[in-house]
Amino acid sequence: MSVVHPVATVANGGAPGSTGGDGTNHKLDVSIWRGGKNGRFVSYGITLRESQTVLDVVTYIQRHVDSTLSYRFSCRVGMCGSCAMTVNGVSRWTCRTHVSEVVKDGRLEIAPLSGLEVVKDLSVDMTGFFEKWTRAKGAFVPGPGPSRDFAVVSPDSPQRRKVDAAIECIGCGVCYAACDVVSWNDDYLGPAALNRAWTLYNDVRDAGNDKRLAAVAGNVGCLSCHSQQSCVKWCPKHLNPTASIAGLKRATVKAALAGRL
């Protein structure tokens, strides 16, 4: 459902005299989700500016058109991931997504991340997302006693290389929102939590792997991944959670055959 907000149609939504590359003003029809779970899309008309990001558009509307619009952001430079939203049906960081890359026929649809509870408008509650990290035993478990010295982990070791390939996740939730399994299984741990479990599984200092493998096995864990790689396709950090999950699948099978599960 789409409605036109009574104060949303603005003659010059950009800076005075802002134009497209051909010297003409280009109008942008922006539909933004308003309300909670049972909300609706509201249309706003603004002027498209050169090199404008999706977050720029949302910020402009909130500051100059409708101050009641709620959304999350922090760093604006692709470091925190808090500005992730659904843009024209795809989960993205809005601060690193230029309008020119995603606009379709002069239209832009912006919605909250899917798979998460909507607090208001574009803001979602990330509690469930991070609770699944906890369920996947995503916290480092130290050994039984204090080490006499600093642990030395060779950067060339196979385990460290596996950690390096997955450790840059910042918990933005894009992969979770894009995951096909999450969309129909609310209990599924999701690619981010499982990716975190894989990094700890390969940390030679960690002492919690037996409990961790038990936590990530089964229908809500790695064995439910269909390897459709939506998480890989849309990860802004270009990580490969599917590969991490495949590693957990192999590890859980080995643990089961060894009688540890």
Given for the second form:
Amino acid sequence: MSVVHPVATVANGGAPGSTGGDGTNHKLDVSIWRGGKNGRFVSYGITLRESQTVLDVVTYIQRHVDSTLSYRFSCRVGMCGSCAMTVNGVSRWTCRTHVSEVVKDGRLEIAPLSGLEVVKDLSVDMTGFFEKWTRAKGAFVPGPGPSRDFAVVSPDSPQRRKVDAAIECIGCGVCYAACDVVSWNDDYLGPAALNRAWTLYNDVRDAGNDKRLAAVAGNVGCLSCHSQQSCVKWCPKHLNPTASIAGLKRATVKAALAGRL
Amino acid sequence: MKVRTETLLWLAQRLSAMVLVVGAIVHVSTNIYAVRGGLTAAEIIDRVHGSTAWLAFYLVFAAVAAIHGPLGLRTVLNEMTPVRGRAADLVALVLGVGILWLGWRAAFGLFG
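Okay, that is the form predicted alone; can I get the form predicted together with the partner chain now?
Next comes the full complex, and the chain you just saw is listed first.
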């Protein structure tokens, strides 16, 4: 078996008889974004192995074909949110995305996440993404005095249920890259930051909601969401940031009517 | 614009939409029901002339249209065009005043 690369043919290194899962060898044409903002796609031909993920493919190319390929990953098991990329035009977590789920006509096109500045190849600068979490007051604000005992929060309380529905965000940036509003408004906080603000808004221990609501209202916040739900469709954790944003819309309106904004 | 004002304008657009839906249904269904042999000015005047109910309906209808449409246009301008901020506010304000003036002028004119 062999790997076809624009500049070299490299031994695959895979076990003879590697298959695509149905007993046959499948060639995969992988186009990967190389360079910075003004880069280009470069094609690599590899042999698809059984149960291979998109991250496996990128790792294989980096280790066996072109060691200058840059990309980011950490846990490989869907916990850390490091490895999100654009795969065949769609934002995905690559470590939990099997090639068989997304391959089209034997082709994979892998690009960096959209909406973020490309550092090199498949690595993007997440600074802007997480700065928006800060702008959305996405940090817990303790009350004025020291707590004398543990805060008891019933798992069945309505607020705790709202938090539970939104808390499992891993900060991968898939929703952010998939959001149309982000694409046309650089200042828009985006689904992930607003989802985070919603979890804190419902945290009964938190004392920062007035400032938080002021931060997430207005043109750059929840009121700009068009409810198109791309974030819901592509969130790998199956969260519903649109519902969180709708909750923030209701909360900001109530605060505005009460004169608290 | 202040966050509170922005939020209240957002609310105004949603509330005006709710009224506008009812108003548009009444307006269009009345037109469909009432038209006999073509839509004529004489027929319309005959129906609404001197009617306080129709005057009230169209005053509200024009008012919510004057709120909803310009606020929507303002959002489109801010999101899709270089006309943003104060310029978009001004365009929306002029359009809103224009729709209100024309709508109320027509409503009072038909009332008689």
